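We begin with a single chain expressed as structure tokens, specifically the form predicted on its own.
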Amino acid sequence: MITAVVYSESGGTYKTTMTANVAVALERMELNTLVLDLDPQEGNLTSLFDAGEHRSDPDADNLVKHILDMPDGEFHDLIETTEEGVDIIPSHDMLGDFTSNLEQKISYETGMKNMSREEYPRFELLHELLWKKQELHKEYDAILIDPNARAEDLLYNAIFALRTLVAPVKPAGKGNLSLEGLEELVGNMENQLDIEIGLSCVVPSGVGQTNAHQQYQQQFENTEEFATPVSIGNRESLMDAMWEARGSAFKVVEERWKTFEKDGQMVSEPGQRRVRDREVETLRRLYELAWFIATTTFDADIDPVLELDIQGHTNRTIDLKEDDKTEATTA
């Protein structure tokens, strides 16, 4: 199955967004979608695709207890649809704190079973419960995972659990720092964890126009060290009418949102957007990166085709292995 966890150190890449996009994308593809997210900061995967009623409620059943195998309910039931198709595991207040309670669940059950801390398998709690215990590979064609962005205990869980990497990079000089840690990275955590991590590409996010991006862009197109089957442009708009829309690119496009004046207020609705080529390249381009995941990384066998039903508009028709990108179809 179809494994990803949608990482970046620095922000302003669009990771979130990214990960929404390319779950649609493969959702789109016919492919059963769940993605986890375990970012605790506001304007997270949850937000945007408007989930998780309870994630502020410390009562509440949540993904932490159930790593903790301490859960308050049944697992499917943290379980919510999009309404793209996209079922997702929420986030919670309580993945701000997982360090501190691992800790102490950790200290009691080494205490009980008399063994050491560093026999206790703390990075391979995730990978227990989504594959032994849930065993999701029965039920899900792709899982990813959007997570923090710090280097500590849960975005170990979440690697050691789905194995591969989609990396969005900034465009700039950060943008290859930000390689070069993950690079050092990924070593380190296949040290520490003792298994191999895989890097299905990386993704330039945000290029813009200026020599410098262009530059940058063409450094990582051109080395051998690691795919890059797609750059996403500076598509700042398109990405932030996604929070308005509360849902993806696609959605955005298709039913048209906007965010404009309207009697002295900022209000956003759908109907109102114009169809961009450029955003429809856009929407190509995330169809084409969710493609090269399955199909290279994973050898799926996808159908290509990208069908855009855009509000009031003659739809599109974008198939990957045609030359003619965008070619028109009677709506």
Second form
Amino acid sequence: MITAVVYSESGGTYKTTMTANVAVALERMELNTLVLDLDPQEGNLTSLFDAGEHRSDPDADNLVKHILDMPDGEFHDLIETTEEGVDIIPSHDMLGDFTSNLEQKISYETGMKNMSREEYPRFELLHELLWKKQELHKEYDAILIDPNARAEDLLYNAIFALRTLVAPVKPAGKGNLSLEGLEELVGNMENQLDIEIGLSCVVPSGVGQTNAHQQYQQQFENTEEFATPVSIGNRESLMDAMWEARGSAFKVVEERWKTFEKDGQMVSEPGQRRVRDREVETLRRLYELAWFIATTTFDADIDPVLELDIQGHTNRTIDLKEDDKTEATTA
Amino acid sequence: MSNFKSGSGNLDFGGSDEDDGEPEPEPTEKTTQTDTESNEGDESTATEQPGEDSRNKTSPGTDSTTSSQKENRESTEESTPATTAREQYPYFIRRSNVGDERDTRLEIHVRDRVADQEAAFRNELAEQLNANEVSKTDAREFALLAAFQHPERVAELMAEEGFGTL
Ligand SMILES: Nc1ncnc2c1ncn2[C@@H]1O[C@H](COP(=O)(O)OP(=O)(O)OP(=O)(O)O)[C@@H](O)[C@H]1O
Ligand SMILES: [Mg+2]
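Alongside the form predicted on its own that was just displayed, please also present the structure of the form predicted together with its partner chain.
Entire complex below, previous chain first.
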């Protein structure tokens, strides 16, 4: 069972993009994959995957109601399947009020059970729902969470439930290694909740060609404190097109989605994008990242062959195991 | 980065105390395992979750006193008398977490061909135990126990690979 929260302390580190791409890569490895979107804001995983039709309807059943044990329907009715096969439990506006709803529940239940507020396991509710009530480990091979960026109840519930982090980081400022905030959060959670949180890997993303960026990436790759299996370059055009294709970077390349100016307006259409080697290389790295998480972190058994069926082109097959061998022999 | 454990965290889907689901299956072969278990009991600590007391309403991120709290906790843990749960219930029944009671971390270095057999071994174990999966930690600990009980088999394997022939 693969479980990971894609998180790093700072905002805008391409978490949502990475969650989508890793989820699709895992699904392409024939792992049955579910993503949970805990971010109620615009530009979240739910809109990327074109899901969550009822996310703004206050009466609609949603994940929050199930986490708080006040469901308005079947849990499995929350799950939608995206075009690329990944399942998603979409976001809902109620996620934005999670803490106040939780406080109400705690007041009510601690009153009933004559228990102190401090004793209430407020960070353990998602864990209870996913594994104890729904037993999702029997149904899925991989579950990923795109949490909301704010360090509060929902994020702690996500980390408590999945226990393993994948941390995308972005070259920032003078390019120092800034995982300190994340480390503190993890340490505090471990001490208070008596759990062990694992860091699968750190993924430098949006790394450009400037010296500062390259140095930043080097610094990360040279540290032994955590794994950096791949870094992802600055791929704004490719990743931005995901929001038009409503899917992963794999889909963008295969269906050749492109945004361009037509009759004075910006439009996005499939069948237009040029096939660029560096973008194919990015897909290879995303696949390698998913492979690393699945096998090195979680011991899954996977044949890492990426088949790209690019519209109007012959199929490409990238076998990561062969890459491994050639690297080993040339090294 | 001392807080980060590289790799996966300690998530375990097995039943906890208050869980009404099936508990993780007990190992079927109970043979001589019991004496090791009672050895384990000698250095036992309380089964109450020490985290409970320090759990509070504020977010973990804002708490800056946790490292000293942790030290306190460890010292109280040592001085708390063991509850009887340890003696009454087998390990897989009383534990709620795969990390429970496992205070010693062993690191082993192995050849690829040995590592490559682990997945198959765990699948085979899961099958024998009628479980969905057996965690690496469980499989390894009990593999070690099995070896302790059958040193002659271990010696045989080593001899086969030329141990002591020089
Ligand atoms: N490797 C990349 N290089 C350049 N731009 C990227 C890359 N990956 C994603 N982007 C773009 O950056 C923007 C922000 O990405 P994303 O929404 O994934 O960040 P986020 O960490 O989820 O943000 P938030 O903290 O707001 O949730 C998007 O427009 C996306 O297309
Ligand atoms: Mg996001």
